[in-house]
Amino acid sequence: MRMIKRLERSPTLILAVITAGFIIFGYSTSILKITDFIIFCIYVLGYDLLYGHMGRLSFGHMLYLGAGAYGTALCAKYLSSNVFLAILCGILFGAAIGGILGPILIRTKGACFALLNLAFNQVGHFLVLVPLAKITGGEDGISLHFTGYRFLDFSNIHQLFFLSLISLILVAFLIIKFTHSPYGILLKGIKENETRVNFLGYNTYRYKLITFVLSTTIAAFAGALTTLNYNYANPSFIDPHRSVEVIFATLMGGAGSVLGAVIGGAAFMTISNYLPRYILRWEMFLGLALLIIAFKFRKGIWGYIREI
């Protein structure tokens, strides 16, 4: 027990066994895989930020990954193949994303926070699909080749796998500062009773908006790793029907905590990948793992383990 109260208040330990897991099983295991699992977990964390420290649950985030992923592709097809560019278009598109609908979706709360975020997944999907289509490639995607910087070449498997490594953990380094410092305390005030907050006389509106720009942001770069680490962008980076992936290892981990949405992450794309191998039906096997994880553990994996 003391063990785990002291993980959860050293940020350097947290990170240590982070970068110490993903590093045994990389070189244990599949390390292309491992890559992708670390990626899906800077995802997470993105949307635990919005879910777990503000209590905003959304059914569209995935349009902020695919604005992340097709900001990077359209980047290096049409301005320049410079790896180090791209990202940052990609970054700054998932960004502006953010700027754009979050005044209007952060006005709103619970069912209707949720279903309009999936109204804007669809839409920005249809663009993708149909009207942009000889720009983004259509149901084809975009098939990209991005140049290195000097002696760093993301197309070898091993500099990827540090650089969503590093990013993994530049991710959560920033999170964890975010939600520990008075800004996070008050993040949490929101979420069980904005009323309350705004009557002490603060802002809500505008913490609201820093931290939905902020959850874009996270994903946006997610989706820009994702089409770095793919070679291609197409419609499934943006399909809203993958929203509900990232809910559910949110839950599956415990919202609200760095550790349990990397769990959470990495036990999703561990059940995902391994589990179709041996279960034709295995979506059933995640719709059982969520009726059992909402009735009686809550809290998550890693909260399960916390009150043991």
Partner chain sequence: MLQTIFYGLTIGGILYIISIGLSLTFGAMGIVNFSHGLIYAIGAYTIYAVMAKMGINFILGAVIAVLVSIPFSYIIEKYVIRRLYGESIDYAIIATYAVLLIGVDAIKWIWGASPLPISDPVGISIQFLTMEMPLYRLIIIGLTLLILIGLSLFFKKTIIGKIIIAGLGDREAVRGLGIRLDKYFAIIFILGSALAALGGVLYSPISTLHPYMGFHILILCFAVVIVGGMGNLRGTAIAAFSLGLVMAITGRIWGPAAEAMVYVVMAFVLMIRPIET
Given for the second form:
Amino acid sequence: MRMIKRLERSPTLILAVITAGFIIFGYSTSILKITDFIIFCIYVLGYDLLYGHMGRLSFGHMLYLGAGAYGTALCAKYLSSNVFLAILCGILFGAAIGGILGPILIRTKGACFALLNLAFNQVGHFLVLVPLAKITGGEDGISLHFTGYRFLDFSNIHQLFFLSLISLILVAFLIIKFTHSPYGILLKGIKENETRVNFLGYNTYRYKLITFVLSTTIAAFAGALTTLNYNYANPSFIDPHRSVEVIFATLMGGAGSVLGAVIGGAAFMTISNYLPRYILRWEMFLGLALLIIAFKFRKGIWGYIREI
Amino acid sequence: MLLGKGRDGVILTVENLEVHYGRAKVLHNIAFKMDEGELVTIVGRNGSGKTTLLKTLGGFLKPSAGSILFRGQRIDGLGPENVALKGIRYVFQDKRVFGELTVKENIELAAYPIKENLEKAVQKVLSVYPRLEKFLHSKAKGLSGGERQILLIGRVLIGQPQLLLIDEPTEGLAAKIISEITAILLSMKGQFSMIVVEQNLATVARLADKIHIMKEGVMFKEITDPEMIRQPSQYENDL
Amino acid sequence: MLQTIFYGLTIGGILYIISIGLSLTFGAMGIVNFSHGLIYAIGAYTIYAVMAKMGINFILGAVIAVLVSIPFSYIIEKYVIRRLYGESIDYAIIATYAVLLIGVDAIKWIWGASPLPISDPVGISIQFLTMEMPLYRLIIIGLTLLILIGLSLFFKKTIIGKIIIAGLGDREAVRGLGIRLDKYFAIIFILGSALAALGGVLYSPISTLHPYMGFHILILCFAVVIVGGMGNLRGTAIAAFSLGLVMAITGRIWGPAAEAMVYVVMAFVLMIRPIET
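Okay, that was the form predicted alone. Show me the form predicted together with its partner chain next.
Next comes the full complex, this chain leading.
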């Protein structure tokens, strides 16, 4: 359909559709809930940069979300009451962990990359739960109370909703700009045939590392917003068992496109919020759905819409 | 045993063969016929599609169009196992023996699917190249390039092969061994039908009954005149 | 210290038993098999069920548990693994992880989510020099050695073993000889899974059962496979015992860090010798 083609080509239109979609979605259901959806979509966007655009499947991306969440919470609790400083702290923490682990991780690919991420996530989860329990609160996590900043009031759900939405649009815009630049074409080259890109004289290592750190930074941003939204950080924010959620969302929406990632994020959150009420065996459902995706539905929702 | 020869003594008929790697078409409309007992060589530059063609004949690649008939029966799309069991034996390039296994075990693996007696199989390989005997119980990865190549060729002679597909048998070997291998191939000539992919035109000139020159995925030229085959200078510019 | 080494060997032995299948599946088929963890959990929960509920003794229970795992691995091989040949490794990871998820939930459904204990089936310790060694752990080490020897004979002496060794190195060349390699890989997949079930049986008395146990052990075993080299059988054995010792020694110094240390070692190994897979 021509309309879909036109939508895909225009970044402004994509961002407008996302904004309008979430505002309608939010005010017709529950603002509180949809804020959560939006934050999750940011996380999916960051993940898709790594998986959809560069072809690296991480099985431990919760580590970076958790880094952002705990970075924010710890900063807010021990350092400063300034909310924006706390968020910045979370983001930088996620970027730093990406920057430290990246050089090891990025040299691997495929199964090794996936599993190493999982192993590091396991270590991170363990660190939060046991050795650092004194400052992270261990099992119980950290409870916070975010007040406001000048005219902003973070206990107001509407303001929080729009802060998250603006963040999502910002991240989406950034990713569209990135992937449509020569850098994005290189990423695609790395995904399809890394050796060839290397032969062309590009230092793929650098591009891979930048992409990886960018992805962890975006995940950490989502983590920071999660802490802000929930007013706490607990070990479920860094639980490696939950790493599959973002993979599922990315695939369901359609990997490798901003709209696919957002559709996937929203669809996953809808399913996980409403379905467990009716379906008792949630993990079983998730497993079956993943099997269907892996064998029959690889292009995802957006992939199919595009082909109509 | 009389081999079940096809009509007109044709062993292989290839028609309109097309092969894709992903979206890229690498073989275009390949067609040729080959007679029983013939030794056909395929020459061409790297990337011309020689090996792709040979692999397709061996069942390792599935053609996207066209057909391959072996004695009147279609074999395209059967898969390498079934093609091999029909007596079409493949010798890979790069001397791919099973390095972790001994020479004897390499032979054992070749004899196993065709239910050939192991001792008989070993004798068959040794009849081609008696010097392998002292290596029978050492790991194949310790052999020299030439010895590995001879093991591979010997291995496909076990049982009753009908058609041999041999990919670059002399690539990267020293002159002395090349002439040994050429002599082995010459001694097999007439007993089996063979398709040999070869870059070394001096070897081609000694062996071939027919030459196919490939270029960019098509059969570019066919040479059948024995006089011309013996003089590589006449066709080396066609590569 | 001697006791620590002894404990390390026990853990290493169990890791080895579980990792073989994982390593073979990876080396042979290029598939990262998360469902391996499920088979391990099935082994453990089956022994629990037959011992606690039916009062069957441990040895017979172990045999039953291994047998019970076989139809499961057969189904997984036929309907999931086989359909993943030659596919992108991402889908292999996702599909087998999905199987694990389904299995974990099924376990929760049947046995509940809370941990279940199994007591030491032997319950005797023997005195050696100054230390006390549970006989059960000695049996585990003995059994591991038997399996180690048995497997190396299997791969050296039998035609199936030789086909697998050849296939690990060069799939195409084996198929080109007329050997239906996927059939042999299926056999080896089921063998590896049966060993994982046995690992679950053996490990359950020295730990506890919980639905996520398969997920948990799997990450450890992946570390073994990565350190030992995918599809490298001797490497797997060496890595399993080394990492078992790492766990035991770290655990003695500071209990909670035992597992984390394994991943640190793995990261170091990867920094020195990156694997491009």
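So that the term is clear: the rigid core is the largest set of C-alpha atoms that superpose within 1.5 Å between two forms. Positions refer to the first chain, counted from 1. Note that the structure is a prediction, hence the values are computed from the model and not measured.
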Review point. Is the C-alpha displacement of Tyr274 equal to or greater than 2 Å between these two forms once the rigid core has been superposed?
Key: no
